[in-house]
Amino acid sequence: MFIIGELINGMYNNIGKAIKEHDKAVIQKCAQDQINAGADCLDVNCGPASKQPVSDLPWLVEVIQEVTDKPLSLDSSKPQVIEAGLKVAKNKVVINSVTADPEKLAVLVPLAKKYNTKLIGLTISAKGIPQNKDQRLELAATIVAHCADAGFPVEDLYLDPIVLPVNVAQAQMKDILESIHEFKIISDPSPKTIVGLSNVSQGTKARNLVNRIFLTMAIAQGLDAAILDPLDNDLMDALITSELILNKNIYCDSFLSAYRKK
């Protein structure tokens, strides 16, 4: 499982304050804490705290690169903000994200090729959020076809089925999980799959439990990556154990600590 730590995001009060004040110590501690907890990559999002994301995202990238060479996921809906971050990135990069809209694909896929990055594709369009599995598959196929036609390697594409809060879209949960499996058979080579895990529990009272169970079920469907909180120890234990049961790791009595050390 490719784990992308979600915590360097300006929507969190401590990170938003650090962005405004250019307090790099807070950002660097958050980066190191997530890596120590098992993150393979760090999502970097200026969020609503930034009034100048074109300058703030590069600042975040440079600050994080002072303490780690882990990959970074540059997270913005604005291509110019992402490119500003790409220009200073020394580490490997994931672009987060592109939608199935032709105008977005026409800009971000060439950007991913130019900077040799991986790319997250959201199965959403200007028409809105998909309401069933068929709509998700149609949007996923659109993204895959565009990438293939543009010469972007499909194996470097992560498809996101758009996870919705269970308290408002309970009827869609089964379709979302099944989409993860079916995305893998759209093409050969197949795209990878990813979810923004925290979305599933938004607005619920048992957030940690909902996140943990959904992640376990998604892993059983073949999920490759997730954007999540690696500081949630119970969540990470569930992730590690799920992959053990699926024979992705070798059992030993200390498998939880062994996985974290690798």
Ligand code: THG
The other form holds:
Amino acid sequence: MFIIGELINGMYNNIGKAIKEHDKAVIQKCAQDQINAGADCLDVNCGPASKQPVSDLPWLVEVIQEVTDKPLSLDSSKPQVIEAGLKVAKNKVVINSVTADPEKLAVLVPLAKKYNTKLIGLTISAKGIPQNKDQRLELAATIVAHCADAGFPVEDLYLDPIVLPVNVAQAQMKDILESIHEFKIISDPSPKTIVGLSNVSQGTKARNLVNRIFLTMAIAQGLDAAILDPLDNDLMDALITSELILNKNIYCDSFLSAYRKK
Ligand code: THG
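Rather than the form predicted alone that you just supplied, could I have the structure of the form predicted in complex with this ligand?
What follows is the entire complex, opening with the chain shown before.
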């Protein structure tokens, strides 16, 4: 599993404040804590309160690169913000994200090629969030076809079914989970799959439990990557154990600590 730490996001009060005050230490500690807990990559999102994301995102990228060379997931709905981040990125990059919107695909797929990045494709279009599995698959196919035509390697594309909170979209959870499996059989070579995990528990009272169970079920559908809170130890234990059950790592009595030492 490719684990992307979600905590460098201006949506969190401490990070939002650190971005505003250009407090490097808070950002760098958050980066290091997530990597020590097992993150392979760090999501970098200025959050909704940032007034100048075109300068805030590159600032975050430079500050994080002072303490790690792990890949960075540049998270913005605005292509010009992502491009500003790409210009200063020395580490590997995941572009988070493109949608099935032709205007977005036309800008972001060439950027992903030019900068040799991975690319997250959200199954959403200008018409909004899909309401069922067929709509998700249709949007996924649009994104895959565009990447293939543009010469972007489909193996570097991560399709995201868009996880919705279970308290508002309970009837969609099964379709979201099954989409993960079906995305993988759209083309050969297969695209990869990803979720933004914490969306599922927003507004619920048992957030960690809801996240943990959803992740386990998504892994059973073949999930390749997740944006999540790596500081949630029980969540990481569930992730490691799910992959053990799927025979992705070798059993030993101390499999949790053995995996963490890797
Ligand atoms: N897909 C992709 N990228 C994404 C998402 C996705 N990026 C953003 C988001 N979704 C994933 N990251 C988060 C980060 C935090 C939370 C949820 C998803 C979260 N935050 C608390 C809340 O809203 O309740 C904030 C709590 C606080 O303020 O302290 O839940 O789906 N590709």
